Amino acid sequence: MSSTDEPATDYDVVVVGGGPAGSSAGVFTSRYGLDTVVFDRGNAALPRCAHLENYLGFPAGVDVDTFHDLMHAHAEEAGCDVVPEMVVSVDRGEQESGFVAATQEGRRVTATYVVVAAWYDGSYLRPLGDDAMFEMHEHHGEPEERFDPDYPDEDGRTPIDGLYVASPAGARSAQAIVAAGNGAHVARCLLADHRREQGYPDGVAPHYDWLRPDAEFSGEWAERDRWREWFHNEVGEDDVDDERLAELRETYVDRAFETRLGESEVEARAERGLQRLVEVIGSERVLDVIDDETIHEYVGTSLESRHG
């Protein structure tokens, strides 16, 4: 959100749609430090999936459920509100910029950024008053209006500044990690503009959301003037007030030694990510699976891990 003490909006991002580019957008945009809330409540492709297998990460599928509950806990985990209502339209706001949602129980929350990622029709976009959003095509033999996933650019972005479309996205929306891949790929092009227009070059304005081990921070990089160094770099001949940009850089370097994790934090996070797993597939699941055998050997390595 912005310093001032009076934020211009109630959030920075409203996701339209809680699916895998929903969630996944959310993960990012909330991850580096935008206020977002995903709506999901409407319809969906992905309940249509008996068992979804083909997702990295699951070695023998997971139940779409499952599914369900641990990506809303992963957007919870990053930051995100995740409301259960339907947005029903979205329209500028009275200085005509950013954007208010309005949902089916009443509810409207402005906000700076929008991301479409929802598999209905799309006609709650229509306040917006863009026709080139929509198409007419045949369905079941009866003509239909519905969203034009050509509006986007490839990278999600169109013609109405600050409006982002994750899905429907053609084929990028038919398979659930590719749409996770490409909701990430289009809030990262909206991070990417968020930083331009705070100042940032085109050099240094695409956002990675990684984590470095100290190793990254050894020798020479282990100096703020070598990131600085490699700011400039990457900045080129780009026409930036220097003082601004020597505040950008700052604040950029300070960004980068914040993803430093010691061995300790590394073990501590792994910890927390296997117990928030556990904590939403439910813990009485996760025992049923496992045999005594298989309780009896792992404790048995536990111990003997811990006491050499």
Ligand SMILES: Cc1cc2nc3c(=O)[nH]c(=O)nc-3n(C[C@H](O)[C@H](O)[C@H](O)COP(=O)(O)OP(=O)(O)OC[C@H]3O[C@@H](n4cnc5c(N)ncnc54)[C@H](O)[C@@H]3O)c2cc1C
Given for the second form:
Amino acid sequence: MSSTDEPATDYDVVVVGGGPAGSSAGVFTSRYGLDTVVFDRGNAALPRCAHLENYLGFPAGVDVDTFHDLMHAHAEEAGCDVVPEMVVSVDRGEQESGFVAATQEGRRVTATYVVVAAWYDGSYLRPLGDDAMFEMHEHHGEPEERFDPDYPDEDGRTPIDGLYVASPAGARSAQAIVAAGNGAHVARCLLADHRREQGYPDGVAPHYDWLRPDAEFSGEWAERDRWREWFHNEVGEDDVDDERLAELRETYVDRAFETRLGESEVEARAERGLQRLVEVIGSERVLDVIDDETIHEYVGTSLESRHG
Ligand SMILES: Cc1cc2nc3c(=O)[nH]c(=O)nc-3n(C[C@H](O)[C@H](O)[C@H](O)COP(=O)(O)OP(=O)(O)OC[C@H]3O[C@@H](n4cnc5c(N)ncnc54)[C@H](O)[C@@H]3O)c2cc1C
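In place of the form predicted on its own, the structure of the form predicted in complex with the named molecule is requested.
Complete assembly follows, chain above in first position.
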């Protein structure tokens, strides 16, 4: 748990739905350091896609099962618990803020934030008691109640404190890559709100999940004082207590320096990135699709380089 020794909740964030929107949201909240669980089971749009050919980074497309495995491996690598259970209710907890999510399998977890990322069904949100979440629409000629995609604002915030919606999000749910981007955006808004709660003024509330090469820390930017100056410029006139502001500034600068990667670390991460990719896809599957000519070429080149 990120903030206190005695956790008030089981998780900081419950994400309901581990499709592109929810998995992406989980990666961002978890990488920031919020304890995140992604529940994923139930009606899904992604498996209805025959082959995903327009998700950037896969030149000849990717099959949906592989993409699903990659998304979940990524969420886990970022620190999320990914649990294949269906959430059947989200309600307010006993404390003033926070939520209790219950799954069909009988698990109950408490959390400070809930990110809704299940496209098709919102009925599990009924216990929160806000009828404005739902609207009637026509489905194959029959009236049907559904979650109103206009209930959240453009950034996924809702009238219920701590409740965010990454999906359904109208047109942004219609393509996988846009849904993933929207999940990331909503998570960043949640993180900005979380940081405001901690006292960060608006100018420095947004979090940038960036990793920076050494070059970004050259010249004046090698000095913590330059980063402190930048922080104060971004904050501008704000009435945060000086002592608290100094504390937040130091945390901010610490975090910035933690993003610094030396050349060897960049190389190590590049190698590990490819290794993980092959592990998730399955090395046998990778070898299966390499044609004989390429293997012979590779074996020839590697023997030549070994024996001169
Ligand atoms: C026929 C068809 C073909 C498509 N083809 C393409 C295409 O070629 N390219 C493209 O970019 N997009 C395509 N799409 C759209 C794409 O599938 C969506 O844009 C994308 O899946 C939306 O992501 P999402 O995370 O919002 O929702 P989903 O993919 O639906 O993910 C939601 C997840 O939540 C889970 N879930 C649901 N209810 C609960 C619950 N109560 N508790 C816990 N988990 C729950 C589901 O199991 C699911 O994994 C297609 C859609 C359809 C219907």
